[in-house]
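Only one chain is given next, in structure tokens, and it is the form predicted on its own.
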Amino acid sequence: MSISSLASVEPVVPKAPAANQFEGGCVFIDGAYAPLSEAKISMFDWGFTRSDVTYDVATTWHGSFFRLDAHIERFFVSLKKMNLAIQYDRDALRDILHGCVRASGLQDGYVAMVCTRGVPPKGARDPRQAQNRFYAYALPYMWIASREKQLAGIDLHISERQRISPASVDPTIKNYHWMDLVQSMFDAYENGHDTSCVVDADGNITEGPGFNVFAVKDGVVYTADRGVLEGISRRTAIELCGSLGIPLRVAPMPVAALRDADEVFITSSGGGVLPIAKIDGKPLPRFPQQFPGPITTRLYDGYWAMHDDPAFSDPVDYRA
């Protein structure tokens, strides 16, 4: 639906899906639930031609949502930021994402929301004519790299490539301008490292695909402050930060600081706080002798803890 025509459209809520009617996986599509072999998009659609496209990616655990408000919100920002809409408010989305695990029947899932441009008029060019089109689907939960690749030793590469320029796509919007990433994923494989980093014009230390990076260095734990997507697990490593008492500077990050580090760690929906063992092969002072690092594993131990905290968990009803 444009944004123009959202505001006269009453939204269908729909009820609650039976409990397991799509064992292992639900998309929502032309609203309604559906098994994932219904999921779909058109091939003309601008979220595929051009990657005009936002989303976000939240979690369940032991079957509640982690920090699901924070992701809500961080997807309704983006769309503010894009120009896009959809047409279900916060709490009917909230509903919608609860209706796709329920109907999954998983327990630890990986759970999307995606709005794309859409399908502009036949031989338009103009994106405010395109009908916004909205999804939503539960999956089996998602790692980056298993805790038994964790403790055995993750190798990060620091690849030459760029990440886009802020002045050019917002990194704070979730976005699939994935081009740089996949690209670094290569230059890490071709070199036999794990995965991949990037840095900015300056030669700083940005991100890496679907991860914040974080460096620990005489007690003080270091991320960059510009040019990344600020994550929800990043926020939640930061707030650890503050309430375990850690020294934390937000401040750009050069490549020389990471190589330096005593811990590296990452940050992600896909595992939380993930501990890196490895520099481009060359292991971090600490390794093997005491990996993870203390303040990584503080980090780690606080970031599950608080799945069980009532203030960040969302339970999922499975009832019958």
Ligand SMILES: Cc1ncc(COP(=O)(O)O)c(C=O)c1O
The other form holds:
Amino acid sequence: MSISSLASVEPVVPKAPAANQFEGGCVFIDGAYAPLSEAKISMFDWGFTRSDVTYDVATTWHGSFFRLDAHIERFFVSLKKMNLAIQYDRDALRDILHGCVRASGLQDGYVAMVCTRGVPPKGARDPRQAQNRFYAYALPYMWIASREKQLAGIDLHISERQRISPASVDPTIKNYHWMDLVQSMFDAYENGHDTSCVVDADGNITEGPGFNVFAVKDGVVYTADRGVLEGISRRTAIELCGSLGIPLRVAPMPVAALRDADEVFITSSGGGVLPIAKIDGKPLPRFPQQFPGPITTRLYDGYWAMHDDPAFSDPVDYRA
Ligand SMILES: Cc1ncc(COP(=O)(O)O)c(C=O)c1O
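What does the same protein look like in the form predicted together with the named molecule, given that the last one was the form predicted on its own?
In what comes next, the whole complex appears, and the chain from above leads the way.
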């Protein structure tokens, strides 16, 4: 669907799926709900051949979405910035995402919404002529690191690789430009670390594959102000700092500040606030005497407590 052709199209309200119809996972594609095995896109879709795609990932926990409005809003902002469009408005999108979870029966879910450029007509190279494609799916909840790994202590590698420049790819658009991040994961795994983060051209910490990075020093929380996706869980941690009275600085974060931190944690919809025990194999100063550190622990607890707050939760109706 090109932007220009959208105005003439009536939004189609998708039919609600039967509860638990596709247990364990459900996709919404081409206007209908289907089992995961039927999820297919063209190999010629620019989403695949050009990383010309945006997406968002919300989660459900114990049968309720967490901050679904924020994910939907970020998705629509990303679509606009990329000159992409879907035929659904925010309410219809919400219904589709609920439908995927309802049909999958999943209580703890990873719920993605994706829009690709699509395939331009044969011979054409003009992205405006492509019919954008939308799909969504629900899978079981995915952790950046398992609970066992979190307790044993995640070892974060600081890669020398630079995140693709924000002048080239706007990092506030959730994107598939992950070559830097994926290669940094190779660096990490091949050297025995658990995950990685990459720097910007000035040598400041940016983000990792699927997460934002925070440091704590002398009671103050720090996180990068630029060159990163404005994660919804990052926002949650920032808001919690405000409500818990924890001082916060959102500013460029030099590598040395991360190495010298009292506590480090990462934030992601794939696990919330995840404590880091080691940087490049070196235990943080307070570890193992006090791990996770006190501020990480307060934010971790606060993150999960917010899931019970009706202001941030959107329960799924699983009834048949
Ligand atoms: C590159 C990147 N940074 C940060 C995040 C964290 O964002 P959120 O907290 O919204 O999950 C993600 C999530 O996938 C990501 O892909």
